[in-house]
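Presented as structure tokens, the chain that follows is alone, the form predicted alone.
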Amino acid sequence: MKINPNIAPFAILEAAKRISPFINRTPVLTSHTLNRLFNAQLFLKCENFQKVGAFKARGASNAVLSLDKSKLVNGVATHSSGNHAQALSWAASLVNSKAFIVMPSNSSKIKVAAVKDYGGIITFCEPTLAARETTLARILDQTDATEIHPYNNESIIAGQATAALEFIEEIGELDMIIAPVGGGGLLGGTSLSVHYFLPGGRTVGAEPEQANDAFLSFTNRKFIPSVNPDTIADGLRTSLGYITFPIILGHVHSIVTVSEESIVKAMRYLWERMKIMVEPSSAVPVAALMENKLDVAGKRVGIIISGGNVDLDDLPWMKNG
């Protein structure tokens, strides 16, 4: 077994016991009517069950459970698009520690609503990945904050390898886990569980074809970061870090693309047919599956639901028929 030197199988497990008393352990899901149309045996990990609707939470609290006190007393900051700000957010409360968050200016308001419901403290910046650092950076250097990356981190990605460890746990054998990808984090973890705890199974990421960084990096073997993306998931615009991207090329076997209308169509489906309410990130892996991306047929898939934070008055099928 190769194993990743600062992400060890036990770094993984320790992180499970660290959070279970804090987080869900999230429902798996099927749906007969999903498994007839792909021909497969689906099972859905719910996230958007989780604490503060999404998988973020778990590495959140990994990372703040795991600080010394001493890097608790000015707080702890991050620059995130909504759901690591609300994770992170939360996780702090945990701990009576507060929380610094920068946040693109185009960000979902549900979202933002609900980091300043669990006392983050926001600033605004615009929404490009260099201004979110600056942002950061700024920040940091007025509040001697302890940063915690929404995805290159360690302890953030042990955490979020707590998903799809439980999932193997409950459903056992998988032919493959699918998870969608933005920055990394949940995609490097997943990989690593599926690497340590499911040998011989596969981790598939999953990306929206106008935020497609991850898929060029991933296809090209070098880093090429995202610049602008234009895409309805906006947990998935963020590029690849230094600690996920070698992650991912080590233990991920394929990333594939979807279009903005099949990403739309997969969100709905989920809605109308397994009564889940889903963020359009969540729906990147099934949209996959609707554009035949994978084969899947006679197969056990696990797709990971990251999430279910959305503005239930600005559902893009309002706009998109």
Contents of the next structure:
Protein chains: 2
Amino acid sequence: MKINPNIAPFAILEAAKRISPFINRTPVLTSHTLNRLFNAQLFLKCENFQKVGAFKARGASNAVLSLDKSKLVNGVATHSSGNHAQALSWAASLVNSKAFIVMPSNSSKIKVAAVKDYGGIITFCEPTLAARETTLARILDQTDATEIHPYNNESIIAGQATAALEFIEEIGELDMIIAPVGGGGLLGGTSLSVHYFLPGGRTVGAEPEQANDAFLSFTNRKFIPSVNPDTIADGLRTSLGYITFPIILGHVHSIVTVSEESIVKAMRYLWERMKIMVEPSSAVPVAALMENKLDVAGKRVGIIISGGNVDLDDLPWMKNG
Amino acid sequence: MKINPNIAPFAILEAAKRISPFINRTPVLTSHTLNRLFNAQLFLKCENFQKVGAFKARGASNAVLSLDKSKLVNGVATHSSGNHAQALSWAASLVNSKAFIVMPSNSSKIKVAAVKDYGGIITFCEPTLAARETTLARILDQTDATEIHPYNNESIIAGQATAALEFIEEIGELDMIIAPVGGGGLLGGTSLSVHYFLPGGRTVGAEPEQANDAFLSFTNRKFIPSVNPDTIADGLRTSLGYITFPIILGHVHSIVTVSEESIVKAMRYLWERMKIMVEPSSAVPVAALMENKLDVAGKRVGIIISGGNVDLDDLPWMKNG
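For the form predicted in complex with a further copy of the same chain instead of the form predicted alone, what are the coordinates?
After this comes the whole thing, all chains and molecules, with the earlier chain placed first.
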């Protein structure tokens, strides 16, 4: 695979340097209970403690800080109902730029409030992909803002890759790093950092069974989009992109899927035992361990805890209880 | 004040050394959002990430590891419905000793299960202080176990003091350290470490208004017991002890009280913004800042987050919502 200079080792190291004044160097937590449970040495890179509560701050800040000043005048734009919307709003505010965010009209109040809090300028639209895309096209046309796609963007991928870079710098030898996969920005970036900076290490993706497009695409080596994904892991409902998919094909060792039940169980386990708030998407790699989907016995296993944005009034065990 | 050798600087340093193979060196977290809110530099020593989910692991392990082997044969005992019960059970298991735990019959299922999990041998009693004390006396008589009081015990106090010791070692200059106060083991121990190892630093206690016995005792310089304390901060309902009270009188700068509403608000704020699970007792110092009870502007303020043991099926905002 030919190395794309925008996501080459140097680009990831540059991204890390570029965003370091703004992001948190997140802690790596360990737990004897967890290690005993899985007979492995687990390391949790806690991106739930990242700015805006998710790894998305890395990619968004790298993308915004990489733009020419001439472009920043007109701002940046995206459509997102999730963490990328907050991350891009936050990143734009760092350089006194504007973030135009297209959000579906059924977005949760909490997420809308968070985007506003970070200074994002919201345009609501019908809750369909078509409406999101046409509304964003209109906004881009009206404002001349630069679109920053949540994952299918090389600066975003290089930014997300810095989580694994820090992880490897801090912990050293890891046999594998497991990351959840939605659009593939985090998993793709992680696989690049592992490829470049952790020789011999493996990157593994973990995905909900009920949104298993990455698993199917990876297994069939052919892009298969996500159709009506119905998973509690709201960060993982999107399909891979034409930039992230080849990276994943080239550098990811395997992708495993997990049930909804395991996701909720793993999420609650992390809350109760580790005392950290993680969102459902973050629990997917631990769910994979709980389902014995990966041979981790005796290994040093890194897990990227992707984020911690949940609605405390609407926890999954309240519904299932 | 004459220095008691059991809680002298050397005793605290020895305790730290004694327990270090068994406890977690807990991380210190910071948050720009929190700093901005209070116009101060806040440092959170996260004892919710401690063994058994609370600082109590420090005192209990120090107390158990300080006992003669001849005493360990008969085990240790206490009455407790809270974190000390778990901590003592865990500590006894470290040295293959036994922990006899007297628990009121109305203790939460979760806490009973946790004590059993750590190997504690439970005797249930009526939920009154008198029944707890007479039952414990009977157990002590039957087993020849050594009583380990949850706070009115010098080894326990020296153990709890190690949290502040680590805190000071790691962060260096702090203008003050705020700790919640129940029986005074944590606050007393903290005040000793500040006195010995942080010259010029202040120790401040934070307490629920609805369990303000420490505030009253401190203000009146006379022991006033807790009477029918009705606070969500279940770790802080106990009265001071005859050992902890003089330490607090001698070394604590001030004690402030907070409303129940502020405790829940601060707890939820810590969950949402810091992505850490803290129990109500842990939120009391932050509640004091929210109520503007302390002049922290421009200061470097350490806060001891005492624990993270909560029932995820019974969160306070579920009731209040």
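C-alpha atoms forming the largest set that superposes within 1.5 Å between two forms make up the rigid core. Predicted model, so just to flag it, every value in this text is computed and none were measured. Positions refer to the first chain, counted from 1.
**OP:** Note yes or no: does the Cα of Ser105 move by 2 Å or more between these two forms after the core is superposed?
**Re:** Superposed on the core, Ser105 moves its C-alpha 2 Å or more between these two forms.
Original post:
Has the Cα of Gln210 moved 2 Å or more between these two forms, judged after a core fit?
Top reply: No, its C-alpha moves less than 2 Å.
Original post:
Comparing between these two forms on the rigid core, is the C-alpha shift at Ser93 2 Å or larger?
Top reply: It does not reach a 2 Å shift.
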